[in-house]
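Shown next as structure tokens: one chain only, the form predicted alone.
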Amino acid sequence: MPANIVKDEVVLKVDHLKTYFDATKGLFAKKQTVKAVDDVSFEIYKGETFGLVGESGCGKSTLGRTIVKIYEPTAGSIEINGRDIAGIKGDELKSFRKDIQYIFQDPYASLDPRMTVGEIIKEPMKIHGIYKTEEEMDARVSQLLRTVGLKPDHIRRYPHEFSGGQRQRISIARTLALDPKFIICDEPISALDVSIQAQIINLLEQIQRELDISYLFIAHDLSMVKHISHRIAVMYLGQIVELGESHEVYTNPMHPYSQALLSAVPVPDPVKGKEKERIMLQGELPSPIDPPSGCPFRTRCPYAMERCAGERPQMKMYGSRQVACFKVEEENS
């Protein structure tokens, strides 16, 4: 583990995490409820980049919005620092808000059109009441604008005079005017030019090491999580079916379903790329209205058996990995 991680400091733990929303159409109808996040368990350790991946609809950033209270959990805990805050309201929320921050997917639509950069990474500052000055406010606004890469003379301007690339830094500033102890990052570079992304993702390791924060960094770009994440947790309907070292899941997955997902994976050389088997997976991501019995990846699975369908395979340890999979159970037995 590198050596930057405080592996003994544990700054998020998720246990047994359910979020459940009610579906159901109509007074008479029969009762639906979408399982978006069905029992997740984790932990993030101090100055780590947890990355979580998975496909559309599979609950990644439910789970992130969850974790921040933007959601209310239906079950489970959610400890920041070792304080549970599931089920915190009020005064308390505020406080504990100061920990963790967010940084959303579009900055665009994050940032208030009708701000200026400085009032827009002033008001967090205003509404928890750290300094007592707009004199104070202004030299802190301009040492953040100066940290992501901006100049302290773009604090009067408005977010529609900024490039894509540049109003994820004015969100990053923002996030991190509250000196933060974790960030969860949802999808930040998905909407941004490939050119920018790099530079979005050297910035975000450049804070980390600085600053020891903590990252739950989620996307699509499995090479990308790869590069930026200590270790990888594989989502799909709700559920962790991986977890492990990003090298090691990234080199060597073992759940089907991780497998499929890392075989689309392009490859930048042309020859190996045609040599590259991809696995294709059957059928369409089920509902989580209606999810199948036993293993969520049954319905999809190459190597389902009989067990899948009556049976929920837990995560086991395998060396320093953890899988949700009779397959991998049956093979390591």
The other form holds:
Amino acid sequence: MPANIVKDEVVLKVDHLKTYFDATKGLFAKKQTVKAVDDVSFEIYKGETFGLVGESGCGKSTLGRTIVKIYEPTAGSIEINGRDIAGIKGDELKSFRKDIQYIFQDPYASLDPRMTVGEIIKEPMKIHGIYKTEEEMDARVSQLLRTVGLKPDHIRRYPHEFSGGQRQRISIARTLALDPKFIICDEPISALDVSIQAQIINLLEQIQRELDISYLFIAHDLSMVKHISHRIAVMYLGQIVELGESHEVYTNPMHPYSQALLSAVPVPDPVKGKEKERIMLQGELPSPIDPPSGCPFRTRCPYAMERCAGERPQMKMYGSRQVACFKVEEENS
Amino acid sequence: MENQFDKKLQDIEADDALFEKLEDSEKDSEFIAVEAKTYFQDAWKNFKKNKLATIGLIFICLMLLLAVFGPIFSPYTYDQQDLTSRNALPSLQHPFGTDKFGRDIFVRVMYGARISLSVGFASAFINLIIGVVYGGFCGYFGGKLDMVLMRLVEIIYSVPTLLYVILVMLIFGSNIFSVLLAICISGWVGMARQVRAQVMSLKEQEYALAAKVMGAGDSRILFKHLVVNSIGPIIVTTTHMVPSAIFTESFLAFVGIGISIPQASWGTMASEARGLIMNQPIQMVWPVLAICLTILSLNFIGDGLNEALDPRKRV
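Output block for the form predicted in complex with its partner chain, input the form predicted alone:
In what comes next, the whole complex appears, and the chain from above leads the way.
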């Protein structure tokens, strides 16, 4: 596992971030909003990998995409190196784009099929005017291709000539072209073969060690997240319900949702696997258009109390852990 | 336990006989054997496989050569009358014969090709530019502006083309530019719709989002990524616009609005030959044949391109 996190140097600080989408259908229909990200706060340190887990549709990707401003935040702040980028636009925003990059989930869709590998990797350099001459750019592209384990003579190839793992490495090379300080990895391995997944993860870890980059690692494969992350945040219906050191959360989840999520991780040993008790959740993920009152998890929570319906639990510190749950609050008071 | 394992590992490593040297070629796992090919090289290879489309392309190229150079090398001009040899049948001097004023039909057909092909290609080009910019703009920005602009498109589309033509002719007179203008007023609408639909679906693709994250501006994303990726349907729509413009021009000339005599267009020639259809049917054959073969060829080319540029349609 990569080390050297600089705890007092915060690279990214997200504060009470909200991303709502308008889901009103038709001209005269009742106004509806999807609360995809609802009041999320966390910090990421320099050189750290921050894992973000949760089931499909809980707002993980939306959170990631809001941080890089693919979507506009509805409220809250996104601070990069101490500067809020939530409201900025145009050239001011462009200068921040260099510091923060995004690796997409689908390596088949994230590379423009009509561009050669060289053009793809050069594009960010051209946009930001980093290099003056074509030769300088070519040299940098070759170097980047070698960094990700491809050959410099792949420069004239088209993306469709590569395998999934190779393409994901091309897209990693593209994000590195701008020397970012922070990369959001949006399920970068979920579309890949298991044998290739380890390759990509190792590459990401190696890059982190060499370049001191911080990651926000979005995934639903919990064992992989535990392996790569220093800290983990568990997300449910647009909110973070638990946040703590990766190992602690993994071995001793406190929030009922984290417990259910972790009980679903398969165990390689069949004998141990039988002993393990699986918590089955009742019902479906509620619609973010019409979320439950109070705690978002109460409709599926085995420990739901009256209080849970009335007010929303806030994140509270328990040692190094933050949990938003009234049951945990009562047990620890 | 671990020490034991290490020792065993050393033992294995020491025993060279257990190992086999990897072939040099096997080390190179990232090598790609297929020759690098661009999109258009690939499309050209597929286009050539289509016989009809290739014949069409050859025919159109010949037609273009004849239109550009034919009248220069011909001993006659399009309006040169020779009253001594009126309504002559095809001969060595006049390969297609002469018309009722003794004008050489072959040179008039070549001259007509100039007008028909230039109207066809020019209007397709203008429609291409307007349609791509308008449709791209609507599709990319979307929202209320898009709604207003697309309603405007529907209004333009709902008025019959002939009405525009007659209006334009009234204001600007009968000449080639009026014909061009009349065809283009409503011609770009189809292209705009096509491009808008393409851009709308492509802008949600991850490579477009990736460009945005890199800091690319709207015009770069729109023209370098989205339009370039819709190039297949755009080219196909453009090729189908050419024959329809040629047909419109010929039709207008035939009914007497459009290019004015003595200028020769395939439509005016057919119109003039109509009076003699009982005595000299051969005079009708040449312009009609030229129109038919040109439109047919262009349609074959369009279909060939459609297949060659769309990977899903390849066999």
